[in-house]
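Next up: a single chain in structure tokens, the form predicted alone.
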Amino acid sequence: MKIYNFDELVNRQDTNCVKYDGRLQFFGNNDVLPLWVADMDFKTPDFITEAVQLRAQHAIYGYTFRPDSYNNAIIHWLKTRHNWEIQKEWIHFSPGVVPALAMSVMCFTEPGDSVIVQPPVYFPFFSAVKNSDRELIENPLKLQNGRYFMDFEDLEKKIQADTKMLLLCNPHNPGGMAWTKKELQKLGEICIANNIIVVSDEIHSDLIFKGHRHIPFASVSEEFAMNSITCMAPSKTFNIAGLSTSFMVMPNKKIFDKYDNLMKGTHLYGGNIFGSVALEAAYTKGSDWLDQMMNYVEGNYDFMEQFLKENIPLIIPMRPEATYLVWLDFSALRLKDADINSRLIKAGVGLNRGVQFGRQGKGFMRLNIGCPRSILEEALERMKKEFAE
């Protein structure tokens, strides 16, 4: 077995990097380490960018489309990984999961509809209401003993007749939870019985910590697959977000047929080339490097919970049983989410406000520890300086 190198530092500056390239817009400091936007500073792995090379010799970058290997690596990477056993004819392609949120909003929702979002939640869900010109529902999660949980009575209370989705972030960002079956068994009850279709990001379902699983909603029983739809894709696990390809999972034909009707009339299904090549080389070869990387990530989450709680006990990290992502509750600082944002930027370092994220997230900040161990002991070093006192 390959043994991978997760310290190896990349220089990613001057790529059109938003990570990178963009701290200027978003902190007005060029000299902050970014650990804000949710990619990895590790390198993306060999044997997918070996596959990439090999097609880009090709002379001819022409139209394509997605061959039987490219599904069938779909399906067996969520058979083995997650136990999830999905059928070639309920998967169809999406630019991102972003997108198909987006999508899937304007596709079985009509203008005037309400869609339940469960903050503190990553903020594009918020916009995929909005910007569709659906009325927004929030069903806050509860904080309890250092995680968050669903808050079902909350739930049942704020649906009204016109309540016709529920965005679900499983795992979720920012908080890192790797829903129970039984949380999401209760939860798909509730939207069954009101006629609630389940939209399931479940674009971090591959970065979890050990001791936990992830649990595709759509797997927890048919009923429910028949009224979900799954948003999956392999950036986030092998860091290929550029590459524009996430996959969608709908049992139910009828869900399928009004989506693909969409995607055809918009003419969004067409994809890319090196998206279809690089999903389906690291859903074939990716389990080996998936399981080191995680170590590696585990190994960060561990180095930071001990240095936050010898130099900086007021800052207080949320365990994470999925995702690379931690959240850090800084509210025993007594500071304005304001003063936290401006003193972290002092310090030189770019991290996501919690606001962002819902009004929830106030006195917190969302810090990515997917990095080599010595950007990350140097971002706390840095915040040792401004914040020990």
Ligand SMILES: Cc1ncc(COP(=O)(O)O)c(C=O)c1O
Given for the second form:
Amino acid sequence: MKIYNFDELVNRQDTNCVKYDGRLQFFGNNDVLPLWVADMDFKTPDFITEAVQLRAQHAIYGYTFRPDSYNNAIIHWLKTRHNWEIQKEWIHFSPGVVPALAMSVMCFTEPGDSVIVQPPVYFPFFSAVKNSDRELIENPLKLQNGRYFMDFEDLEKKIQADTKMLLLCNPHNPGGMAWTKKELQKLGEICIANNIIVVSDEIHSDLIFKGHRHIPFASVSEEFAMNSITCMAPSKTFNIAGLSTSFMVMPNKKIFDKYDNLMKGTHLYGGNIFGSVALEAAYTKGSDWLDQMMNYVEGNYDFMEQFLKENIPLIIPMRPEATYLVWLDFSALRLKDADINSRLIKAGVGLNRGVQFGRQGKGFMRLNIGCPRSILEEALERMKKEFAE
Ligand SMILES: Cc1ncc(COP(=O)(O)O)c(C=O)c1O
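Cool, the form predicted alone is there; where's the form predicted in complex with the named molecule?
Then the entire complex follows, led off by the chain already shown.
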């Protein structure tokens, strides 16, 4: 088995990458260590870059379609990694998971209908609802003993006659929960009883910490499969978000056809040659790399947890069950939100502000540990200097 080196430092500056080249715009300077936007500082693995380079050598990049081998790669990946059996006819292309969420809202709800989200949550969930004139219903998660839980009582109370959809984040960004079967079961039952379709964003499904499992919402039961849309992608897993390639799984033919019809009208189903080639390489050859990468990320988390405990114990990390994102609780420092952010920037560290994920994120920051350990260590040292006393 090939051993990959995740300690390798790659200079990403001047590649038009949001994480590094967007610092001036987002943080006001180019000096912060960027541990914010959700992509990793690890090289996209060689089996993907080689497949893309091979295709690039054929010097015509004309219109394309996705071959059977592309669908088979997805089917194989979901069966082997998540024990979920799907059929080729259920798979639909999307240029991204956020576009899939937004288009699903437009396709399956009407202006004025309400859509439920569970904050604190990845901020495009809010805009996917609000920007198309649907009403946003918040069903906030409950924080108990260092983990977020769903509040089913609150959910049942908030459902209205015009509530048509729930956007689920599974695993959850920013909390890192890999929702359990029991949690998904209860959520799905409430949605079925109230005719609410579940759109499940499972973009982080491959990034699972030891001792946890990703359970696709649709895999819980046949009934859930028929009442849901699952959105997935190789983009977070293999660091290829710039290739704009993701997919949706819709086992219900009525749902599939309605969505497909909308896509046919917009021509948003084409995709790009390199994204398809990358997905196929990732899902046929990616298991070993992914296991090693997650092992490294868990090592990063353990390192960070220990460092904080020893040096800045008032900053408390939430141990993720999934994702390479860590939700850090700064509330014991008793600082205003804006001050936490400006002091981090002054210290030379660029994180996402918790309040971006909803007002429930007050006092929190989100830190991306998908990077070589030396970068994380330097960021923690800078935080120690600023906050230790
Ligand atoms: C939960 C979640 N969904 C979707 C996305 C982005 O998806 P895409 O780039 O495919 O639109 C992210 C990126 O951070 C995410 O965390």
